[in-house]
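Single chain ahead, by itself, as structure tokens, in the form predicted alone.
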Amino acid sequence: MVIVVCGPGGVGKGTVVARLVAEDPRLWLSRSWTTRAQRPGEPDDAYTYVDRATFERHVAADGFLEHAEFLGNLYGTPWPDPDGERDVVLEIDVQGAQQVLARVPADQVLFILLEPPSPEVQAERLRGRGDPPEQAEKRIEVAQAELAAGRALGAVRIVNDDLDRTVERVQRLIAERRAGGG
């Protein structure tokens, strides 16, 4: 199974899939590229930092499974590679997951779009993670065309309002298609 977790900067994916990740040894977590610079205090594993030559070159060997441009950054996630035996995780953007779903059988995907509680929260948000003032604000202009991008493509949707509950949330949901439901 592919579960996409997706929504736009600031709602929370990178903590609420760290969780799922550390909490659930069935997960295995795709770690996506960049051409973005690396911001303060972020750790080295958040992602893949490339410069644009050596991303691009990758794309044109189809070595993405999903791949898009955000605010003058690439951002990609390589074809999933792991051991069989777990789920791939992956935290990505709207456009990411429409790719994905156009390449990826819809009954092999658990899609989540997870929303912020309101648009003050996710500036808060943004720039309690070290965004600049100017890159938090065109975040949060783009973030209401992504939210009904999301919700049009049939996602389940959980406000990100308490971690705790989200983060059980998306276990359940994860819990039920393993066994077969939803």
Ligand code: 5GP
The other form holds:
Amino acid sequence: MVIVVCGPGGVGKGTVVARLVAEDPRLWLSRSWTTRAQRPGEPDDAYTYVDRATFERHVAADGFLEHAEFLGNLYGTPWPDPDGERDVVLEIDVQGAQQVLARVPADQVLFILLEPPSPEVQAERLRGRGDPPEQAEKRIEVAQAELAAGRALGAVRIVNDDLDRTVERVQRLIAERRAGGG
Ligand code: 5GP
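Could I have the structure of this protein in the form predicted together with guanosine-5'-monophosphate, to go alongside the form predicted alone above?
Zooming out: every chain and molecule, the one shown earlier first.
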């Protein structure tokens, strides 16, 4: 199964995904490639950081399950290679989710859209993240479009107002899918 976690910037995707993976050894977290510069304080292994030419060569070699441009930077998921029976977790944008839905059979995809409890909370999180201010403002704008697109694609929507509850809800969805339901 491929678990796609989408949601606008600042919604807490990274935190939710980190918890899911830490608590379930049967999950395998994909590491994306990006041409974005590493943020101050961002761990070295948050992404595989590459230049545009390297990224484009990988696209040409069909090296990505999906890839997209987000606010001027390229992001892509290398073809997943989980060991054994693990399920793949992707934390990607909605354009990427659309490509995954087109390439992976529907019964093998669990598509989750994390929604912010309020636009104000989300804007504050984005401003506090170390991006240049104009970049943060652009991300706030893009967030609304991201939510609308995710809803239109039929994602399971979860309002991330409480981390523990959000993690539990996703874990329940994963368990249902593994059991052959949902
Ligand atoms: P950020 O620059 O904040 O780390 O990521 C910007 C956006 O790109 C977020 O919505 C994030 O989920 C998304 N993203 C991260 N990795 C990938 C990827 O491999 N593919 C796609 N399509 N989006 C990604």
